[in-house]
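What follows is a single chain, given as structure tokens, in the form predicted alone.
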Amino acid sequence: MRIHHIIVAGMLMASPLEAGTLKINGSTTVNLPVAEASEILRAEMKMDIQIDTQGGSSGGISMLGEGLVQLGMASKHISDDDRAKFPKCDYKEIHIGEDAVAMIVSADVWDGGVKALSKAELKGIYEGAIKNWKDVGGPDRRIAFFNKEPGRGTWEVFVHWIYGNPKLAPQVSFPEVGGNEETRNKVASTKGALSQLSSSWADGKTVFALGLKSETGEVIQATSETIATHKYPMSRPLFLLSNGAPAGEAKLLVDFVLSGRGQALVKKHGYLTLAELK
């Protein structure tokens, strides 16, 4: 008895961190394949993970940096400002695969003939001097632009594209949307729509990804192949984040993703893996 009261002291004195459990927090584009990684690792090693998604890539950094994770999740390097933030933190980017954001728009514009739009489009669309589909070749109809949360690892990859730093972004007021499938579901269920997604998650059939023009109006496709030579733009790695060196189970899990079986899981999400990089 007096064991047990011993026991259940140090539970209580224990800091969540310490307690056994393995916290994760960050990206929902990351979140797939090493939500899956998880659900093996309880099955066949018994462990005790919480992961959650909240804020983002962001979410997933402020939460490392605090100490209020063992792993963050994200989807854009980390910055300086971030690095800056939390001077306590090492953090460490353990890269696991690589992805590209896309444009997605509704299946109204899409058939309205609406197949790629160029930078110089998109940074009028984003400041709100286009307005009408018309303008880039579409329906006349009007646009309805549903901006990623600032501060997501998808939004940052558009802005950095569009204006070579996030920091140049102007303020706007769109409406916005937080992880992949709210922004699927947005975009699906809204005459005119477009947004920034993830390039996986754009299934051809409810949202389409629109080619990117280049400078010599080229349309390149969010491809494997142009995701891994960097040719399309909006290219972007997929990273695991942990203060210092992994250790104890959040090593576990990050073994688990970089071996076969977990880059498996990287493919099996619509992910490039590290082998196919180049």
Second form
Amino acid sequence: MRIHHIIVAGMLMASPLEAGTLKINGSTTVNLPVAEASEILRAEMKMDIQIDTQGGSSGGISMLGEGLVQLGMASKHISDDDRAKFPKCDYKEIHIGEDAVAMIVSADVWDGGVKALSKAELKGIYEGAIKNWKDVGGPDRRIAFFNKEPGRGTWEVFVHWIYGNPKLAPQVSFPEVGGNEETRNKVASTKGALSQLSSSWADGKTVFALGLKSETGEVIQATSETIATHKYPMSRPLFLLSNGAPAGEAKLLVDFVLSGRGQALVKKHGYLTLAELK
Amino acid sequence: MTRIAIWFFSGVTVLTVLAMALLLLMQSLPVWQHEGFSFATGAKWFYRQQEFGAASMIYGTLVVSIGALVLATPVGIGAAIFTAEFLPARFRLMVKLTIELLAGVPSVVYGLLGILMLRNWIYELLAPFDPLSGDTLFTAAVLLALMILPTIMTLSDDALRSVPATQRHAARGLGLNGTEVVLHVSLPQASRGLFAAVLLGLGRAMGETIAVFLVIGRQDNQWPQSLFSLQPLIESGQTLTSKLGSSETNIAYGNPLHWGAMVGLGVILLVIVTLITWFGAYLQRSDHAS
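I've shown you the form predicted alone. Could you give me the structure of the form predicted in complex with its partner chain?
Now the complete complex, all chains and molecules, led by this one.
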């Protein structure tokens, strides 16, 4: 369990360079490969890196905007609203890979026969019109919907697909979950649970990723192919964010993540690499 | 010289507190202008519709903290009576040190244990009442009770130990047995200290953020049908602190009204805690006068 994944840099004293600490914050989804890249750079280059996931993507965007970190991590595009909030920050999106958002359910729902949901069904659940799994072909059990916190990249991808624009999404009051670990843990241990989660975190043992039913009735699963071709409707880019072109330590890390070894880490954590997208 | 130092440092303290309160009030001004007093009494919070009401969160904070107090006070004071009045001195220090160690555990650790163990246990325990999930106000109250138990216990122990031994000896000399000494001499004489212990526990419970954040479910707008209903205990909810800890603070940044509403929650929390402290001080004074 790593709710707050902070790598405390122990190498600081040994470093002859007074370069200071490279601080990174943002999405828990992007954190996985970037944190591992940071560990490698810490060991090999004696770099001093602090990486955290306060507030997810929107936390990364606002902390970069305020100048508290040199790099942000986001699983969504920078919006015009973000740029308007931080006019002094020259946001640059550095594409490092691609991910998909899956709708995940607990084992009892999966075993009860729910393997896919359509956009209309998800809309009904989100707006509270559908409250029981039996209405979508599952067991007679109330739907325990855990909504990702607004501001999380995962949540924005979800409402973007259902409503076209996050601003058009109705405001609802469901129990909310934050990081990916919390989401997976709570869905796994609650009967009748449903939530949105990065598809690479859906392990198929404790939580199960539903397919998405298209209007023609075709069930689309999140696979490398459907994500790369955007046939799977809830795919999303993963970004490192910098203020202007990255420089110094930040540039070292960005270059590493974009290199062959860095891209291998992206793949290792279940995301699509840039090469696979072409 | 001493007098100047006292005035100087007291002045700095008072000014810091006043400046802080003023800063919070100024930053929250937009929401008070927008909502008026219904910011504190309104139960609906829909930030995208610019509707801000903190009542559901005030309710959550009070229910969770008082619930934790109800669970932790009897156990904490009971344990303190045992260590202070009955346990031989060398064991007393051992037990007290162990319990004080618990008070130093970071709250995120309690929160993670809460998610991994307590949440599932309570989910099964409450199964007859069919809760939607293990994230309930009751879960948060039990977790908080565990967290404030060491505080209440160790401070109660100090309060009981501060009752002079001569008082106990005199009572024994008058023919009271051990239980009667505790009930009629130690507890009444230590009552102010015991009350302070409970108040400090309440203060910690109200301000606690991360642990509550992880097990309460963070569901907005959970205003109960009846204030005396127990139903909300098995449902998710939101406290002032869990709202302040959520990613909504990132969304609010840059929007004066929304930001003001978030800071306003902090103002409300500050007011509640201040009122409780004043109330405690008032009770202590009247206790002293009798």
